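Okay, so here's just one chain, in structure tokens, the form predicted alone.
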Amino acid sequence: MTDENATKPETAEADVKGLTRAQIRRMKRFDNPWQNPKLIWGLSMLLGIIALGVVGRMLWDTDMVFTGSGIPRQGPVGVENLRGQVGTWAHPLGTDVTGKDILALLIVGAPNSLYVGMLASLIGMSIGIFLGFSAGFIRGRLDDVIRVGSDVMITIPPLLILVVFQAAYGDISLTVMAILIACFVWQSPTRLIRAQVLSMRESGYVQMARLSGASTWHIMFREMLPNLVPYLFGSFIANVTTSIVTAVGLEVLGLGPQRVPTLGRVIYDAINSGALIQNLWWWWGIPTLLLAVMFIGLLLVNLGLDEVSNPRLRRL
């Protein structure tokens, strides 16, 4: 009896011990981005995408977006349509109303609604970060006048902006599209910049800076932004997903590039050729499941990026 109730509180203490190591485990594994699993799922699914532009490319005949060498309606490997006809390798994902090889179009359509995306966010981020550490940092006329732009123009619904703008100038290249959407996706990061910026400019680090003589650019770009970068990797992925969500609407709605296949695209083309009616599945659910592959991918990203940079959104 003595025995058993010595190795009793040893027996107790090890578990302890190894919970507790446990949750040391865990928690090198938030503070390691390359070890949060939100954010691995998320950065995969991405890269498959981007893999999927850049490999298919080379192991794909990507030629077919643009001529229809197949049998119109076909449907994917195995599947049978409403002619009776078999699915085959030669085209595994089917064919749209035209021929056309429905994966050429997601090898070269699926990279191309990413590359607005990330390129829309980009230029709208850049604008975000100038115009927030200039009004956070300087004060004075000049936040009022940032802070009232971007009040006025989160008021403004950009799609039907864009609408009407697409369709008074018709065709445009997918980088212009970028361009358009971009102008509406700067507010968001302006406001969270400036706000961390208010807070930051009374700060220790700050006022010494300021005593030793650097200059404001010096203090807003070289002490103030590295702290800033978990927020803007945030807020840049963020604006990934509503500039993709912004592009594919307008897709939708028959405007943006006519030439150029991107995921949108191809989903109009589905619904005004009578997809839904034909029971052609696979021309417009393929694509919207890759979109959502897509949309889980960046917000998996920024769930795994938030639990980085914030402990408090750690469980342990």
Contents of the next structure:
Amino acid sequence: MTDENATKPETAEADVKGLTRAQIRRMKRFDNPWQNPKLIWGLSMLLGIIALGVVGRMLWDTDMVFTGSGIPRQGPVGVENLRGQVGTWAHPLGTDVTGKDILALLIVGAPNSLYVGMLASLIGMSIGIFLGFSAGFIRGRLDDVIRVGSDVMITIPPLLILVVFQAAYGDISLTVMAILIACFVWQSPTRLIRAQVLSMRESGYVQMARLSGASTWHIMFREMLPNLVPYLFGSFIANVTTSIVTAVGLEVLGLGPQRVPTLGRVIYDAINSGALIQNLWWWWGIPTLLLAVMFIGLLLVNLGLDEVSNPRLRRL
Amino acid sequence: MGRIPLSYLTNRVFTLFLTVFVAATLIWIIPRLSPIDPIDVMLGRMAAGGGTIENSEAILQQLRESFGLDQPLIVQYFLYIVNSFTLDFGLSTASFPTPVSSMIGYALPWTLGLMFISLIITFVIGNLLGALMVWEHTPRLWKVAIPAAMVFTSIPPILSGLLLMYVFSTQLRWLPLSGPYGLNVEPGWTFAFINSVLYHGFLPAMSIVVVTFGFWALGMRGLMITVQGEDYTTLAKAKGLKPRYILYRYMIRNAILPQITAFALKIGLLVAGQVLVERIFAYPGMGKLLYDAILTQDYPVIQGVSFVIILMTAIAVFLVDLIYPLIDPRIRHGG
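For comparison with the form predicted alone, kindly provide the form predicted in complex with its partner chain.
In what comes next, the whole complex appears, and the chain from above leads the way.
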């Protein structure tokens, strides 16, 4: 400690409370729950992937996703392949067995995976909000139907029904795949919201609203929904993960969109062409790592949101 | 031990049947709406293999009859539902007169074996690590390492499978790349065969374990925090029992029960993940069967495999729902 530090006003304040400056910074940070390190890290990972898609399209030629854009089986910069060719800056992440540029595949494919996940989850969430509120608030026969329906559907693994669908129909677009996945991710938000609505409907402010003659619609969406926002966010992110896992699973089985590059499709091609044995690690490894970053980012956002909405989980 | 009320039981049985019924119906309807005719696909394959086909009209008619496609749709549907519930899925179109049920019968033990082993390993490791995250006597290094390892929780097992395969099979060459057992052993109940199966099954099981243990660990952590504050834990400490004894006999034993219900929520995703792991490791289970069927557009096999996996999942959920009140008397059924 030098004298300079001691004279600064912040430390003087710190001494009064008997806390170090680091502790004060920490206290301040935790005062604002949204400045959660997990949330920030997770969001920056996801934003990084979106940035790869946006900035990549401007700086890199995405036409190189097509066959024969470069020399086949070329390694990333400075990496020698089995034929002794050293990778160049023309294809910084190397090429696959048909000469597609891996970087271009990532730039086009990664946002596609995220898009499918977000869209499927958004549709599933909307269905879940609607059904959950209807079941929990209106009750009666409708509640029974929705409850049994979600119990039944939550057991069925979406991947298998979608495999049957895609095997029968062949090629589909990204949006159709997202809508299909959405048919299987509405159950958990429905159950979650139903349970919350059931516990909230007898609370004071809801009864107050009912007594003042507010419409059912108003109570459901203006009074109760805002209180569910943290749960909804958590459920949304969890569903994005499930949707992307399902989408990647379909793509790795060789189903899913055939003409649009997706990360799962790249991995499928790599496994099918024996990339593991030929030691073409950049071909399957880089998309795998990018997907891993995407999933870790989603997990961190989810954990961060948990801590934001549930202060007991925060550690000081 | 609590007794299960009849109303609860009928409720669960009803849900089980409805689940299987809905799944079977979806699996039946979806291909019927498709413009692709499986018989055309099969005939195309025959044409590609043998050049010209004589009497193609008669063959077509014969095939339609053998698959029951000449019946009215409603009859087909009822026959299908009855057959599905008796596990008769007809004949495979790709390897033609083989019944689908015998193909599934061969693949099922591999899938179940891999699933049980990986589930048990994950459950033990996950719950132990979750408990150690909360326990006050855990070494500091572990307290840092466990949460760091949990980052892998969200990754689907196919990605971890690829990475592990690369490191341990192609680079280090410690473990075999694919297949259920070595080429030099005869299947049978011999030591060499079982050894070979375990050696080949290690990597697929590990690729599932490394990405699923975190789910159990997170759940266990939450439950342990609750148990830690209970009076009986404090009393056990006050009595001067050894910390390790308190951990196993007082804390984990009480915290672990609700974890069993988590099975019901997770099992669908686990099954789907394992299907993909089998596909990359060329493990001869349901996943590989499904993948091969997709490649050859073998609809009866695709339907059969999907149905059996959904049936297994539904039964597992049903059993968890049923067993849970028996082992945890604190749970009362509302009916």
